[in-house]
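The data below hold one chain only, encoded as C-alpha cells and taken in the form predicted alone.
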Amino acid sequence: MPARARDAVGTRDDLLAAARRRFAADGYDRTTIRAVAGDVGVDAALVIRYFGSKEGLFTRAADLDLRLPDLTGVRAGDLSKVLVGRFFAVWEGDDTFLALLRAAATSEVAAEAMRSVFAAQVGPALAAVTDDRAPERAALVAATVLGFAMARYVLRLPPLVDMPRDQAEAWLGPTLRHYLLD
C-alpha cells in the first residue's frame, strides 16, 4: 500500500468516517481501534493520538445532529408527517445514527449518547408544540421511532425492511400523532 499523504484534518475525517461504518456494522463492543485504523491505512497509535481511546473515538464519531426543523409553525395535523420524514432522512442518510443505535444496545457509553441526543434535540422540539406532559410525549415518540429503526435497520425484520417508506410513514404517523396531540 502506498504511503498516505500527511494531512491531519483529512486523516481525522477519514478515521471518523471509518469508525462510523465500523460502529454501525459491528457495534461498539466488536469494533476495534486496530480495525478502524486498518480501514484508513494508518497505525492504531494514530487513532489514540487523535481521539485518546476507543470511547473518545466513539464519542466523536457518534456526534449526531438530527437537524429537526422548528415545529412551532407546523400545523398540528402535519407534525407526525414532518417528524417521520425527518427521522427517515436520518435513518437512511446518516451512518452516525445507525452506529449509535446499534451500539446503544450493548454499550452504556452509546446508550448515554443516544439519551443525550433525545434530551437535547427531540425533547425541546416536541415541548415547543405540546400542551402538556412534554417529557412523557417525547419519550413515547422516542420509543416508537427507535423501536421501528431497530427493527428495520438492525434486526432487519422482513416486513419492515420490505415496507415502502410511504407505507411505513402511514403506519407510524397516527401513532406519533396520538402521542403528540391526544
Contents of the next structure:
Number of protein chains: 2
Amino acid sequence: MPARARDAVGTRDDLLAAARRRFAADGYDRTTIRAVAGDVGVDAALVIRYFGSKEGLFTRAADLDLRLPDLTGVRAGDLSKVLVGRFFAVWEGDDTFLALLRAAATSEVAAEAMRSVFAAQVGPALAAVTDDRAPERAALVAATVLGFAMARYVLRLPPLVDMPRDQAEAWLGPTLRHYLLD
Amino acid sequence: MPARARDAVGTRDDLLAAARRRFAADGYDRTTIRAVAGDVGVDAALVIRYFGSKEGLFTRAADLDLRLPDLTGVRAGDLSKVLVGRFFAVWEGDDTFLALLRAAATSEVAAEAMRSVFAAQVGPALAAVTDDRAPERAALVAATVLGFAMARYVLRLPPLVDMPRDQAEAWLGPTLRHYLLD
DNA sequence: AGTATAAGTCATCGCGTGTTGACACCAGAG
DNA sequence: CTCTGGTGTCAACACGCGATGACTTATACT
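Now show the form predicted in complex with another copy of the chain, given that the preceding structure was the form predicted alone.
Full assembly next; the chain just shown is listed first.
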C-alpha cells in the first residue's frame, strides 16, 4: 500500500470521526461540510470527493452497529442487566448513536436509518426472548431506550444527567422486563 | 376594535398555527420564514415585523401548556390512566409538542424550553403523588413519554404508530406506576 | 526516467436564507 | 379633509451553504 494512500485512509477515518462528532453535537442541518473538513485540517472539497455529498457523508458516519449479543439462554433476571449495559456502551462509546438520534428528529433519511437499525438488529435480538407480540415488545424497549437517551444526552434533564449507571439500570430493569416478559 | 386590526389578530394567529405545523413537521432549521408566511398567504417580512426574528417566532409558537390536572387525591390505580390520557391529548391536540420535541434535538433554545416545561409543569404536578426522590421520578416519567412520542411520531416505528390508545395505556401504565410509586 | 494515479487545494458558482428599510394602502380621529 | 398608526408588500442585501471543475503535488509502478 502506498504511503500516500495510507495517509489517505487516515484522513478518511478522521473525517468520519469528525463528522460523527459534529452531527452528534449539532444535528444534521447545522453541521457544515466546511466545519468537518476544518476539524481535520483539510479542504471542504475533499469531503465531497470522498463521500459524494453531505448526505453520503452522513450515511457513512452514522452507520450504527449495536453489537447486541445472542440473548437465547440468558436468564430472565440477567436480561435487563445485559441490555442496559449494552446500550450504555453504545451511547457513550462513540458519537454514532447520538448523531443518528439528533439527525433523526429532522431528517427522514436518518429516521429511516433508525428504523432499519430497529428492524435489522433490535427486533431480531429481542425476538429470541419473547414468544408473542415480539415487534410490539421490541418497539417498546426501543422507545424506553430512546426516551432515556433523549432526556439524558439531548435535553439534559438534570436528574438523569447525573444518574449513575447502576441506578439507571435499577430503574430501567423492571420496565424492560415488563415490556419483554409480561 | 378597528376592522383591520381584527384581521391582523387573525393573521397573527394564523402565522403561529402555520409555524407550529412547519416546526412540527420539519424541525427548526428546515422551517423557513418564507414557507410559514406563504402558508398564510402573506409576505415573509411581515413575520419579522410581528415576531422580530425566526427565534422569536419559534418561542411564541412553541409555548407549551400541558394543563396537567391536580393529582393530589387521585387514586394510585387511576394515576397512569389520567397521565396517559393527558399526554395523548397534548400530542395529538395540536402541533406544539411535536414542534418543541423536533426542535429540541437541534436547538439549545428549544431544549431549554423543554427543560423549563419539565421544571415548571411536570415536576411540580408529579411531586404531589410521590414523597421521595420526586425530581428523579418525574424525569423518568418524562423520559418514558418522550421516548414513546419519539418512536411513534418522529421515528414512526410501525408497531407503535398503529398502536391504539388503550393498548398504549395498558403498556405504559405499569411503567409509570413503577417510576412514581416503587 | 517517465507516467499514471490518488491526495489535496483553490477559486468560484448558484442558491436559499434571515433580515432590513422604503414604500403603498386603508381605517379611524381631529 | 388631513393626519396618524397599523397592515402589508416589494426589492434588495449580506451571508453561508453544498457543490463543481481545474489545478498542483507527490508517490508508486513500469
